[in-house]
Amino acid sequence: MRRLFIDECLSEDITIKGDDAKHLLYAMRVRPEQVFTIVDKESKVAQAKVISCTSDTVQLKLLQYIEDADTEAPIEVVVAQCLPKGDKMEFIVQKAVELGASSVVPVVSRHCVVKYDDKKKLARQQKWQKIADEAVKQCGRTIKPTVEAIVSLEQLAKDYADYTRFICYEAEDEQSFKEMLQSADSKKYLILIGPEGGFAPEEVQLCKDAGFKSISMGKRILRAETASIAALTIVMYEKGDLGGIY
């Protein structure tokens, strides 16, 4: 059942406006008695059922709430993705919001190919969020992650000080991820991946005087989206809810 998304508290008549709205009646097609989910802005899950349309509204009359619809992992997990070339950017942004990451951190390291003027990082950003609010209708999640503005590795060195923070590099030789996780005791993650063309010896120190902890992946040398994607699902299968049963 097609998911909607309301940045308002649920009631018994709900109007849909804006770009929602045009979506629903010009992509969508929808029409009179078509029942959807929503989910509104406090993660509460309801069927609604379409009243009736005009040029730009949509008017839906509450049916009923559904129990038990939280769909989120215990942990928060974001994923902090230097710029990697071409779009793959996209798939990793679709890819990690399906597997329950929180937000997702752009990042403009030392070897990344692309380079946007702040105009540009607006627009990918906004594009990308655009791609993160479709992943999440499609995976039935009840809260929209959010893609972060393009940062620079040293400010995101400085933030996200009360999470748990890793950074992937493909020299480090002695502490694995796995083990990394085993002994972390956390709710709140960030996982740091790197270009195509890997970190700078200097940027993995940055980031480990920063309170970062350096883990590798294992013994093959992955791509970035690869990376991405894998190193999020160590992440929910060892302390979230990946691969369980709800």
The other form holds:
Number of protein chains: 2
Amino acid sequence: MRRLFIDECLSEDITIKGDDAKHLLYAMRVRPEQVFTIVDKESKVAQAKVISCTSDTVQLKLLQYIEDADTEAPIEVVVAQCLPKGDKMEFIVQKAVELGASSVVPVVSRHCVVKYDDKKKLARQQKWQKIADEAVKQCGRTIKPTVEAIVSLEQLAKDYADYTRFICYEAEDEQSFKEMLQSADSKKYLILIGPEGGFAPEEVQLCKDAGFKSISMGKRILRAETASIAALTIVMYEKGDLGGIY
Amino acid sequence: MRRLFIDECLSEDITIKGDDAKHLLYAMRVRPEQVFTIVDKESKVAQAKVISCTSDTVQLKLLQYIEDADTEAPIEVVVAQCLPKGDKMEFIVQKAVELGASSVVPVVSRHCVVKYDDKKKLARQQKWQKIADEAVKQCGRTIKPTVEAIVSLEQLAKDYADYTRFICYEAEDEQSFKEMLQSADSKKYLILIGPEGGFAPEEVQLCKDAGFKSISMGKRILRAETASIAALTIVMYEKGDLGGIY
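And the form predicted together with a further copy of the same chain, for comparison with the form predicted on its own?
Every chain and every other molecule in the complex is listed next, the one we just looked at coming first.
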């Protein structure tokens, strides 16, 4: 079911204008008589029917409130992503939100090419959070995942000690992700993905010492952003709700 | 193991220049004494050691040929993607190749916004094929997946009759992808993903009549390109080799 987040409280008759109307009209292609789901600014969810459309407004009538509207996964997955080049982090944040991540943690590791000073770090975090917020609107989630502050790999290894943590390591040739995941029994996962240059062996050791499991994603080499999305998809499919019915 | 495709035949001493050298030096960060895998223009695979690096050349010594160098999945997965907006198809092609798809079929369906004339169709196909070829180099595959000519949904429904075919349909509320996939027993899969506006109910019916299984990806709404990557990841994880060791 498609969802629209609105910046007001639900009422009997709702007029949608501006960008939200455009999204409804041109991306969701709503037409009179169609019924869909709206989420208000207090996360209340309801079904609404389209009464009329113009080129820039959509008039809705509230049909009923929906009590059990949870689209959240039954597990938490934190995506810890070492800073990739260019605008790839934006892409990763957007996809992580769609796929149900609980948060994204940008990480600085040895082979990260991009370097940010403190001011830039904050600006990036805010930009990524904005992308996450926009993705939330689009994909029908009822909680807004956070993009955390950029941390060092050393710091990340100390945090999240109560999570089942995996480091995707391309040189791992003993432990498969599938095997490790299927034998895990947890509601909280963290996946750590390297930058383009991969991890230094000492970094992998640091993570292992902290309790991470080093895992192989398979025979083919995945780009940083592909590894990130694929690893999240796999955890959500194996342990969460991806590929299920709603 | 990282791989480099070279446009010549393997020999005892190999000098890498140009873009390939840059890729080795700056993306793969090779250093003297490091060992990695090269694939020559005849798909022969060997291990090679870095002898020396300058800012734009890498000198290699061939160590040994590798017989069993197959990085291909044990299953075939065709990604049939209804034309999405903008440059999303390029992205989908790139990721599909990395994740192990056997081919990508661009499809025209009712809600596709982009329209191409015959000349443009051919130009697009060639462009996408080029992107696929580049992705092959990067990700260590030993076969080059093809990007097929753009077909209509009607045509697609007639082809690939010997594949286990799934249509990802957001309004499907009975059949989950996980259940359908786990009960399938095939080496050949096709996943069909809609454009931004989704499928028309008649299109879903057409596909079902042709033997497709309509499946739900879950509660959250995925963008076209996210659905495509996630569906491929799921098939490769459940039935192929993704998440395994190499």
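Note that the rigid core is defined as the largest set of C-alphas that superpose within 1.5 Å between two forms. Positions refer to the first chain, counted from 1. Everything numeric in this text was worked out from a predicted model, so none of it was measured.
Fitting the two forms on the rigid core leaves the C-alpha of L232 displaced by under 2 angstroms between the two forms. Taking the rigid core as fixed, one finds a CA shift for K17 of 2 Å or more between the two forms.
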